[in-house]
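Quick heads-up: it's one chain on its own, the form predicted on its own, in structure tokens.
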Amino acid sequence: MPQYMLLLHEDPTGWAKLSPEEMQTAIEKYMAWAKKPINRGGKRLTEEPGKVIRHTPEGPRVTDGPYSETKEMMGGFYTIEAASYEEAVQLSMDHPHLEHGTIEVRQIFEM
């Protein structure tokens, strides 16, 4: 069955605005969603913006994270199985991350 990555984008300052109770509720929602049988794995990323390495004629160039001009960053990812893009999107519509950011759905290339 095809696999899809759910790339979780967010404004990390939004999490800092949550009360401890709201944060606990959010964590519980993420943990419950992660237990769905379609889920094949996932990880939360650290809050640092990361580095991007680009090819240039002078050689590889390293810059700060891909979102240096925006407040949004990739906060984590999940890998799920779905029969089609449409099903992957539909299965993601109840993901709790939609309360805090956006989800980019990308199909994983099968070799």
Contents of the next structure:
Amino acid sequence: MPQYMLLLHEDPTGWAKLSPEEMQTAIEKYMAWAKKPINRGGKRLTEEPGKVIRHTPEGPRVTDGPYSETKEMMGGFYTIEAASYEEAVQLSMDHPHLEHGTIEVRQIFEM
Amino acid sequence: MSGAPETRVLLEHLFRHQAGRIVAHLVRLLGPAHLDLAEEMVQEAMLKALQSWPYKGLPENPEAWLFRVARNAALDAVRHRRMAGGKAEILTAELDRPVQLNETDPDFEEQLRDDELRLIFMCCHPEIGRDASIALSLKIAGGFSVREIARAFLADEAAIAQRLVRAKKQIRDKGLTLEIPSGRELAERLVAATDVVYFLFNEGYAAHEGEDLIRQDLCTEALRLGWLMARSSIANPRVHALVAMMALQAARLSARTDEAGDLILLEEQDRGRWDQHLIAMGFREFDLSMAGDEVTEFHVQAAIAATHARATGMHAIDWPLILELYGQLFKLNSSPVVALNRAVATAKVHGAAEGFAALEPLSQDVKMQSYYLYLAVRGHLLLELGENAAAARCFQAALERRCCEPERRFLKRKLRECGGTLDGAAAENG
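Would you generate the structure of this protein in the form predicted together with its partner chain, following the form predicted on its own above?
Up next: the whole complex, starting with the chain shown before.
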């Protein structure tokens, strides 16, 4: 079955505003979602804004980014299985992350 | 906000309660002057949980995980950031020591309970003032956020935040410590602490407006704080009486409303829905409160709640005893609210006419005129006396006072019982 990546974008400062009770509720919701059989696992990324390396005539050049200018950054990702892209999107509509940020759905290319 | 039961993976209020415990632990190690730092470390630990558990799954022991991460954050802070001096070495050694939580190390559990107790005592220090103590206890020992406290007290967030800042400054300025005094000073401090807990409980129990679950959380938290005091070695009969009263009243909380969230009067409540665990706890504490000669308001209130709990059904309630107890309570605290309750008991024992007569002294009280319950009781007794039109006027007036949604629906139901429509009664009233 085709696999899809859910890229979770968020404003990390938003988390810090939650109370312990709200954090617990959020964790419980995420974990309940992650238990779905369509989930093939995921990873959290650290909050370092990261660097971008580009080729230039003078050789590789490192710049800040890609999130240095925006408040939103990619916080983590999940891989899920779905029959089609439409189904992958449909299956992600109830993800609790939508209360805190946005989700980008991308199909993983397979040959 | 809370998830459906089948999706619940953690204990109810685990984070909130762990926040209080970890802060208590760190404040003992770092000292009360570093309260803010302790809070920050807890926040950091919980953020890390939020970022890791949804991807990696629940750690084997979530409590221990949070504790370890918070202690490591504190260790980091002591080593690299804000603290230096001779104490740093002792602190790093202590924070570096691996700790076991729960059954594996009863000594550590014991120490934690002691830490929490000391923290509550400091938050309820008479030097701080009651309003600040209430906010501080909820924030520091209870793990409530400023927003949640503001919501619970229908107050402004900025005002609560201000109050907390001032309270923390007082802790620093007055050099308050975590020490628990002895002798007469201990008794005084216990009075202050039980008053704060009692206030918290009452605020939660008598929801004024709206239908907010956070208010029920106040009851739960008050009971938890009281219970912490009750099972410590410093507990006195006053503490036991308070916890008995809270447990016996809280046992009825879930039976107070039906599935639609409508209010159910005590007599009509399904006793099967009363929390038997809390009732047992209440009676145990009530027994313990009997040591000594002192009879506090808490004792009498606990006795009233116990009389209700002991009854096997609505017809088995010992109203003469309850009337006597309200009389006793009135001698200790001659408040109009107590008088109102006593009038209800009078009506039960001697009939609606005498009950109504007992309300008479309250009719001059300005506060009572704006209290929906006074008007509702008046209406109820008038209805029993067959004075439907006058009763309807009372219920109509009660509806215009401050009360919560379930109470409002209850009053409308009573108004219909009077045989009048809403508009009809309003016309009579006007």
